[in-house]
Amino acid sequence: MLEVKNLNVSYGPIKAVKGISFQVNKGEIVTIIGSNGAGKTSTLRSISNITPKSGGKIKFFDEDITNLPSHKIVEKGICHVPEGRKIFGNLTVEENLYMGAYVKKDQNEKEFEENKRQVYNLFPRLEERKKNDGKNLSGGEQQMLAIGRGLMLNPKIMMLDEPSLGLAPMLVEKIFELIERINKELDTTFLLVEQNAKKALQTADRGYVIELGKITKEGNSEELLNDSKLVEAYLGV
């Protein structure tokens, strides 16, 4: 589904992201882990375009979409959920997910109801909150309102950026739970970035190790965590 080759970024002379390759298949959950630092956001923001490429090339489903701008990446299906999550603080939540809409402006109101109803029946509590506004809510009530906003799009794959940044232990294993019921019942594809590596690598089928801008192991997810010095660096084992 989703193809990097040789992707480098660069931040003036420092270069963040030094010539990786990895691919994410139909229906699977992979992991990017890493130190912080190591290289995963820019990644992602460059798969977006959001952040300008030195070098490389990515395709979706065959198609080159290296130079797309922006919102043409995200109308192909490419749902990107930012570090930090960037909901919209001063809108309410019902209208943080019209806005997750916004590309799909030509689809009628049935299909947005059926969109909304599918995502408060996986986070009913975002509508117990609908009409509060998004700077209003606890940060884990935001990061379900940040997937959410995603999931309107109806996307072919979700680029997650640290979702449980910030987020109590509780609040994790719910969030992680979340994303493997949207894969199941959505079909819904996930690259996902994590510093929690334990964490990611018991949700995803596989996962890439980066280090200072360089992938440095890949496997399944069983095969890496019981990879000794995987677990020595990243697992605090």
The other form holds:
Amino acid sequence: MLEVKNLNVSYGPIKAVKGISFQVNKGEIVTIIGSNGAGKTSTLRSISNITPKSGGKIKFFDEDITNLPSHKIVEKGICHVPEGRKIFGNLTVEENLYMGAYVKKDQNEKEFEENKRQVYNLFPRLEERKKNDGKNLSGGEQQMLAIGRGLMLNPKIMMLDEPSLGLAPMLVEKIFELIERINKELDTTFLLVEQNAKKALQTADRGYVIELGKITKEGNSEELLNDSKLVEAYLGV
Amino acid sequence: MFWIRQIINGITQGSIYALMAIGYSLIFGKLLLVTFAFGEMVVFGVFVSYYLYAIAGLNLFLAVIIALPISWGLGMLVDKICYEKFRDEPRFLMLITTIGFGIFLKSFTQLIFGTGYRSYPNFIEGKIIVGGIRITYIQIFIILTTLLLLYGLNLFFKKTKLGVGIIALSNDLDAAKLVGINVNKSIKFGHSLGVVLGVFGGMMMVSYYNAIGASMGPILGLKAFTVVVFGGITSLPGAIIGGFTLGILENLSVATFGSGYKDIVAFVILILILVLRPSGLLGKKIDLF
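Next block, the form predicted together with the partner chain, ref. the form predicted alone:
Every component of the complex follows; first up is the chain already shown.
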């Protein structure tokens, strides 16, 4: 459903992403793993068009979305939960979820409430804190809110940028479990960008390895998990 | 009795300041659009209503109602000229563009409407006396209209997608784009809303004091700035509290020291706040530049 071809991203003279191509099929969980600065975040940001591309093509369900403005891309059902969560700190949990449904203009009150119910069922902790400002939530709660806010869109695909970053190990487990659950229950496709390669590959169906802006390996998660070189480089064994 | 009357005068004046300050705070604090043309835009908008009333001979209320959409358009124009191209640039560029546009707009206003002061009529004439205290209808009109608008604005920023979205984008621009907010459109809307609030406040002010002049812009802009700094630039409730505080303090000082000292109050407050509590009463620290 999502096809990225020969994507290039530059910051001035520095090339962050050097012609990468990959695709995500409907219903899959695909992960892009790589170390800090490999170009993972730039890739996602340029798909959403909040960072300009210097070349390449993005197709979503065979429609060219390369040059659409960000809000139009969101309207297509592409949800991007950015690195560092970026929830709205001055808005309450409820208001954050309300913003998640921003582009759903023809949604009535009942559908909105149902969607919210769904998010609260997945993250009961958010319901307990619904009147709290986003900035007063803990890191784990903020990550839940960021994902919950994304789900309000009923996205066709969710792109998560380092959802495990800065979370306690127990919470990391929980977030990955939830990703699998959302994938199964809501049939949401995932593109997962992670430094935590092991966890990501254990959750994903397929993976790409990105190094210095280039894809150096791709394959099924088991293949990659059993790749001895990769294990040495990223899985910390 | 004398002091109660002064306080009522102060509340009236404060309502006007609060309204203008909310407009200013929306533009400066929420949308982070540095503006030094606010007062000039307000005066221009008020003059349009004066022109429609005094020269074109329209009914005063009709003149006001027509002048407000024109002010909205002025807001769009200023965004186009001063801000749109510079959204991703350092903010001091906006400082330059708005200072420049402010000078242009002030001269333009003088050119069309003249340099002298004109007399602007009261929206409503008359007064009532309650328990020996004289309250004019226009005071009641100003206070009630302001309260009504504050209520409406509160609903707008709490309950509508567009309004909550403006708070959201002031919080995090990237995240706002990623939930699908058309930030360019929302910023334009917010800016024009701020201008119209300022213009409407300005109309009530000149109607209350019966005088309007093209050179009033800078002092109005500075007063709005002071109120907003006092309340905390990023805080809309702060702008309201700041507005009423300044209005009441000004009137009490006029009653004590005479009307020549009126404008001193605002700027003494400005200096004290900047020295003692730069983030204002309810504000938080922001990096503007």
